[in-house]
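Given next, in structure tokens, is a single chain: the form predicted alone.
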Amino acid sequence: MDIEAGTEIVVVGGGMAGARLAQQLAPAAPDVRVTLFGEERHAPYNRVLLAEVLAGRYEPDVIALPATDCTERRVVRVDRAEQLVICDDGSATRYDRLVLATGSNPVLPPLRGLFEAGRGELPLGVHAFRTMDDCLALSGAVRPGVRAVVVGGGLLGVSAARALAARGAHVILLQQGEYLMERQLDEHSGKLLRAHLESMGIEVHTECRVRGLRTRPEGTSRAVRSVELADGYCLGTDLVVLACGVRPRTGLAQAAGLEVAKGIVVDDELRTSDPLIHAIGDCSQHGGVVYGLANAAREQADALASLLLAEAARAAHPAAAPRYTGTRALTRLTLGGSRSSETGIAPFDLAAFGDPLPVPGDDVLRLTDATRGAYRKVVIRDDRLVGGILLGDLAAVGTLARTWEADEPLPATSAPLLHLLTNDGGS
């Protein structure tokens, strides 16, 4: 189905994947009505930046997104049979084309005290770490002394442990698994994140499980004492930052009758099983896999747009559509200040791409520099690159992203890759 003058594209989701998708649909095909609603009372930002948020090195304005039209209102059924959109206020919007970005939700663990009896709220004290508002409520909370725990060691927590560390709390950073970061580093690279952190006065545990959370009254509410362990030792604390990572919002899609698996399911053309509705973002699953980052957000809301642009002007034979065929990610993360900044912490980059941990037959490469706590690890399957990890001068990461993104056959010699890994190998 052709999209046509007067066709109207509903968006469901203000953050990334659907501002992005709005921002570049709009102004290039203006015969077509692009509607965005988004549910938070900000507008569009880039999530990646939260951390920098709370960490008081930018305010809020300075992440927010291209100007978007954006509606603050809450879909809660999508009418397919009338191809309708409905919010919580019984408004409906018509639709031809429906682009389901609806993101996802903090994943929030089974920890005994942590929902009040009968009232479904957090203790206060207790937050999340996923939106502007999490951000701006740990913000206005945080004060130097204040101790904190951060439970999870990922990427989220991670990142909100050392914005907290900037603000002057006493951080304990909680983590279930044997290292931080699991998902994206090996055991050396995790230990020496563990010491980068460590050097900035976060307490570090892990294989560390969490039982539960122990309150005390406070008004008609009651606010986070402590952190119970698994052992029965409990820390003391002020603030509890809950980063065990996400869940994809599908309750939408699940009650329209979609496919869904882990996530939304699409196809190559981020069609899901009802062919006028489209998923992109942390909500969707595209071969399998469900991203939830960001670079993949911003390229399936490429790709959905150069699809849908070409339909409106008829440009391509269906055949030919644009297709997005998956996202080779690439994180990357920075840590501390400069030494000349009154903490006197050198910076601490970290990227990390594809699959770091080798099978059997892979050759593996590694560059260690145990004085600046520098170290460089490529995977190399098939005479491919098929994952790496980067800490420390992170001179190479362009070089190396590139030859992994090109997915091309290295060089038969090890001196190329070699070359990579050094700093003249950068970008």
Ligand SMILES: Cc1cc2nc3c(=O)[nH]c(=O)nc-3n(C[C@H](O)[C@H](O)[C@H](O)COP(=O)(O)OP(=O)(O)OC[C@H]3O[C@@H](n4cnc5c(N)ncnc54)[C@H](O)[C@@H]3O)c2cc1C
Given for the second form:
Amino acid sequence: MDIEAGTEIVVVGGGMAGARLAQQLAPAAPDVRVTLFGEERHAPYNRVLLAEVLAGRYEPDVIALPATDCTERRVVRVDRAEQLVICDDGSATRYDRLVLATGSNPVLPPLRGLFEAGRGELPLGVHAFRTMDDCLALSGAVRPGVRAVVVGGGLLGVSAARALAARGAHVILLQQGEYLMERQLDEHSGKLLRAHLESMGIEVHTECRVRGLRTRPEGTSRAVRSVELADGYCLGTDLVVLACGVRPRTGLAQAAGLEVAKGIVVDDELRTSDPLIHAIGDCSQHGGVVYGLANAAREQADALASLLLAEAARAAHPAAAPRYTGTRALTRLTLGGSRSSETGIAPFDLAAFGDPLPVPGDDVLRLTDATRGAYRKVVIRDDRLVGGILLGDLAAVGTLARTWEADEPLPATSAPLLHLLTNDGGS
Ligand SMILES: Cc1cc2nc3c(=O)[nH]c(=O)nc-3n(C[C@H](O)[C@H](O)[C@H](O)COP(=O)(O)OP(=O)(O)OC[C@H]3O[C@@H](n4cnc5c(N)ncnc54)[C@H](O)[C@@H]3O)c2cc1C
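Follow the form predicted alone with the form predicted together with the named molecule, if you could.
Full complex below, order starting with the chain above.
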């Protein structure tokens, strides 16, 4: 069915993708009714900046997304036959088009003692790091001298460790892999990042596997006492942050019988296997890829807004629909702001894109400035830029981002390649 006046569009998930879509649709198509359901008790916010709130640099309201009406309810079921979504209060809302923007869930590792508190709850002092509530709970528990163990040395774990250290906690960061942020960095930049964290007083252990948690009774519940490593060693702690990755939140789609692989499978119109239902953001899988990144969530929201608005216009003037062909944006990772004087912590800038690990036959260009802890690297395969890392100094990020996003053949001589790394033409 085409979008026309009176069409009901229901968006499930008031996160970065869902809120952005609703915010664009509502004013541009005033005759279309847009209902956004979000289960969190906070107005939509920029999740990427949660670590800034935890570090005490921003108040929660500073990271709010542009205002959009979001109804605070959890959608518990999709009835495709009747075109209804059912909420946790029993209410049913009809849709002509449904958009699933349900994001990701944190992965909780199979640790001994994790669910000892009973009723499927985490022991007191143990937190995931995904939502504003996680962030506020951690923020309420952290004070100078508190011992905190962060399990997982990816982007989330590193952000959480920095933020907790900024609040004066004694932080131990445990990473199972050989170096930090293995998905985005190479070994050299992973080590530079480690040195930066250690300079903040964070204790970093790599190739370190956690076996379980030990707890003690507290009231009617249990509180974490220590983290037990695979070699039997126990680290006493007051707080544990579980930052062991995320998994697309696909339960609603699966129960409704939509095609789900790692994420909810969508085509170039961001349509699921049901043509009346779309999926965007972390929960979706396009071209075999689950991005799990803010840039992709934003681009998919923008692409779907254009698609739906074009459809609304097409009802009057037939035209070809725009298509989403994938996200190639450079990922800028947020690891602390620039107002370091407030916390005494040096800012740390990092940007990465594509595949930073070369295969035989690739060309690699590197610039290392050990004194300033800066590192720039690009990987070139045949005549294309396939990946890169900028660390400590993002001056070349604009040039690299434009080259990466354009995906065009690079000139054959080496000077233009060097120009990629040395052109500090702004971001
Ligand atoms: C601490 C942290 C730091 C990050 N840093 C970066 C970074 O530096 N760079 C980067 O690119 N990415 C980063 N990310 C990832 C980025 O935040 C996500 O890619 C982005 O939030 C995805 O947007 P989304 O709307 O798909 O999902 P989300 O923002 O997770 O929003 C989904 C929303 O849907 C709600 N929801 C789910 N199911 C239902 C339901 N049934 N009913 C109602 N509501 C529902 C959820 O509660 C949630 O509010 C970070 C993530 C975290 C947690």
